[in-house]
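One chain comes next, on its own, written as structure tokens: the form predicted alone.
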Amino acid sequence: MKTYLATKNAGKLGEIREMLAGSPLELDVYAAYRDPVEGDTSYVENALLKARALRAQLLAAGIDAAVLADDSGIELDALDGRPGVLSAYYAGETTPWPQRLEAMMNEIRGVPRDGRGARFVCVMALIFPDGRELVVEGDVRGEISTEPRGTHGFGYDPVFFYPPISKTFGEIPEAQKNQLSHRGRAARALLGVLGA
């Protein structure tokens, strides 16, 4: 089933394509996709907002296909769950990732390890060609490291320390991360519902 992913993030496309390999979903991107303005209260709301926006854009272009969108975020215990749904805009929408991570490190500097708990969350929304909507969620708990480590992944991966393997998501290969991550868990939940 031809399925367009609501993203301009090449890293995210690669990850999700790998996670859904062998499924009925044949992922592609729509070059003219325009991001909607996201809300600040709900991953589900944002994932559906992006999926519905892409579907409307495709239909306007005469393309009738399935669409898939996700909304992800990181929630820090020390920041009462922030940045959460606003993770992509933490420290400013145009702030480069190294400075964004540095700003986060500065905000929780001095917080002891037992207060550095964090959770990655991912919600995926799939809209079928007939308009039916399906929403799934995945999450994973870990800690925020005291400094970025590793060159793999993207976004907050270098600071998300996963105790069971004693590494950050930035220190492990993509295939291993896909088995452990919030996005991987959401993708498996989606495959479970699809019976794939």
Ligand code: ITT
Second form
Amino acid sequence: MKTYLATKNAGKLGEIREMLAGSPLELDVYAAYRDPVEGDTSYVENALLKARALRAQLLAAGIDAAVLADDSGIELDALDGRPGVLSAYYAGETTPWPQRLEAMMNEIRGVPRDGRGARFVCVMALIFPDGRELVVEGDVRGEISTEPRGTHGFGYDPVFFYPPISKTFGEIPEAQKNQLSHRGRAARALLGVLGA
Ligand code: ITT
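Now show the form predicted together with the named molecule, given that the preceding structure was the form predicted alone.
Okay, now the whole complex, with that chain kicking things off.
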């Protein structure tokens, strides 16, 4: 089933492509996709917002296909779950990543290891060509490291330390991250529901 992905994030795109390779969802990208203004309430709401926006844009262009959207974020225990759904805006929407990670390090500087727990969350919304909507979620718990480490992945990966392997997601190759990550778990849930 030809499925257009509603994302402007190249990191997500690469991972989702890999996760769905060989599945019934044949991913494609609609270059003209205009992302909607996201809300600050929930991942589910935002994922559906993005999927519905792309679906409407495709239909307007005469393309009747499935669409898939991903809304994700990182939640820090020490910040009562912030930045959460607002993760893309943390420390300023256009702030370069090194500075954004630095701002996060600074905000929880001095918090001892047992208070540095964090959760990555990913919600995926799929809209079928007949309009049916399917929503799945995946998450993974880890800790915020004291310094960014590694050059793999994207976004918050260099500061997301995963205790079972004693590495940050920035220090592991994409295939390994996909096995462990919130997005990998959401993608497997999606394929499970599709019976794939
Ligand atoms: P789209 O809405 O176009 O898909 P986005 O980057 O705006 O892309 P979100 O609104 O879902 O995505 O915001 C999620 C934020 O969390 C964003 O800053 C991501 O870089 C970050 N993030 C999401 N998944 C991540 C992951 O697996 N590793 C590191 N950071 C991640």
